[in-house]
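First, one chain by itself in structure tokens, the form predicted alone.
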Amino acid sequence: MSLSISPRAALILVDVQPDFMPGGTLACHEGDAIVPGIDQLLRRRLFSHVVATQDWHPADHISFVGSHPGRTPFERIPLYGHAQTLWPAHCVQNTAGAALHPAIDWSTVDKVIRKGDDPRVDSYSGFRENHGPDGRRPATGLAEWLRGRGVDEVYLCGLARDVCVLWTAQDAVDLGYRTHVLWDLTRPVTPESDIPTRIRFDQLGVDVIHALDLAHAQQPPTSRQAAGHSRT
């Protein structure tokens, strides 16, 4: 299968950060394996719009197990009426583990969306934070940015397949975007989650594809402008 990339499509790179890779504090299974493919994909400049999300937590974040004395990593507790996993501290602001991965050329990225910087609220999806104390899920600004550029279709890759990529896909579908996941350019926290994650994508109507499906794709007819990239 070979796909045609619409000029109204965006590539969203979810949390491609060292802390989610081997040697990091919250390593995904084979998380570093996606780095060469993502770098190659970005260098091909297939997408008119490219966004990266970046976990960006304060050191005392509520999702960190260290913020809950007596608890253990990956334990689940109730928080604001929802289940909260207690994670090892990861992607702490201004640390090397929170940086966008240095082996990738990020110069073609138009926008970086930082998430999880409220110490009271966890954040998985690129579109919305998790439920906060008021019961709402605050927007990250990603949907507004995409709307301003006429985007109606998104392609997702990154980490972790079973958490942040999945939540981003769920919100993308909910917001009306045609949604694709580049399966081989994602990795899970644990591979045992792959079957339920794939079932969930099918239930959502998410198109699961591989980077090879883009092998013969062409650059969109409207050329991407190097000037005017908005990095935050």
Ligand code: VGL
Second form
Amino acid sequence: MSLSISPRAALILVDVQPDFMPGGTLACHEGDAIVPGIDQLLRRRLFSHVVATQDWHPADHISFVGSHPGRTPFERIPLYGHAQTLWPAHCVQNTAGAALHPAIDWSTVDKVIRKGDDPRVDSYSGFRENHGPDGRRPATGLAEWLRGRGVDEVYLCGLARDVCVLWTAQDAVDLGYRTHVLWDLTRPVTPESDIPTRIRFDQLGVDVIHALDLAHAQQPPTSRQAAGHSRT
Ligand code: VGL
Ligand code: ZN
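Give me the form predicted in complex with the named molecule now, not the form predicted alone.
The complete assembly is shown below, putting the previous chain first.
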């Protein structure tokens, strides 16, 4: 089967940052294993629209366990009426661990969405921050950017499978995008979460595929013009 990627489809690369990989402060299991596959996918230029999200926290971020004396990493506490996991400090703005991974050629990425820079609010989904003190979830600007380009379908990969990829997929479905996850180009913080995560994707109607499923995929030759491809 030769699949054609719609010119209205976007590839969203979620938090492909060294702190989420072995050697980083919040390493996903085998997090670095996705790097070659993502680089190869980008080089094929299958997608008319490519976005990267970047977890980008101030050093005193509310999600960091160090901001809560006496607490232990991965403990969950109530915050603004919702559960907040206390993470080891990670993706601190302007540190090497927060960079978009240096082994990937990011030059074909059209837009980078930074999230989590409000010290009071955590941010998992690429679309909306978590609940803030006022109970709202502020938009990151991703949906607006996709709307401006006529995108109606998204392909997700990156880190972490059970946190930011999952939350991004949930919001994508809520917002009405046809949503695919490239399972083998994601890795979890908690490997034990894989079965529940997979079940959740199925419940949401997310299409779970693998990078090899795109082996024969082609972008229609005129799609870049048709989509009005331009950089911002
Ligand atoms: C993430 C935990 C905290 C992620 C970000 O990218 O999945 N997880 N911040
Ligand atoms: Zn974070």
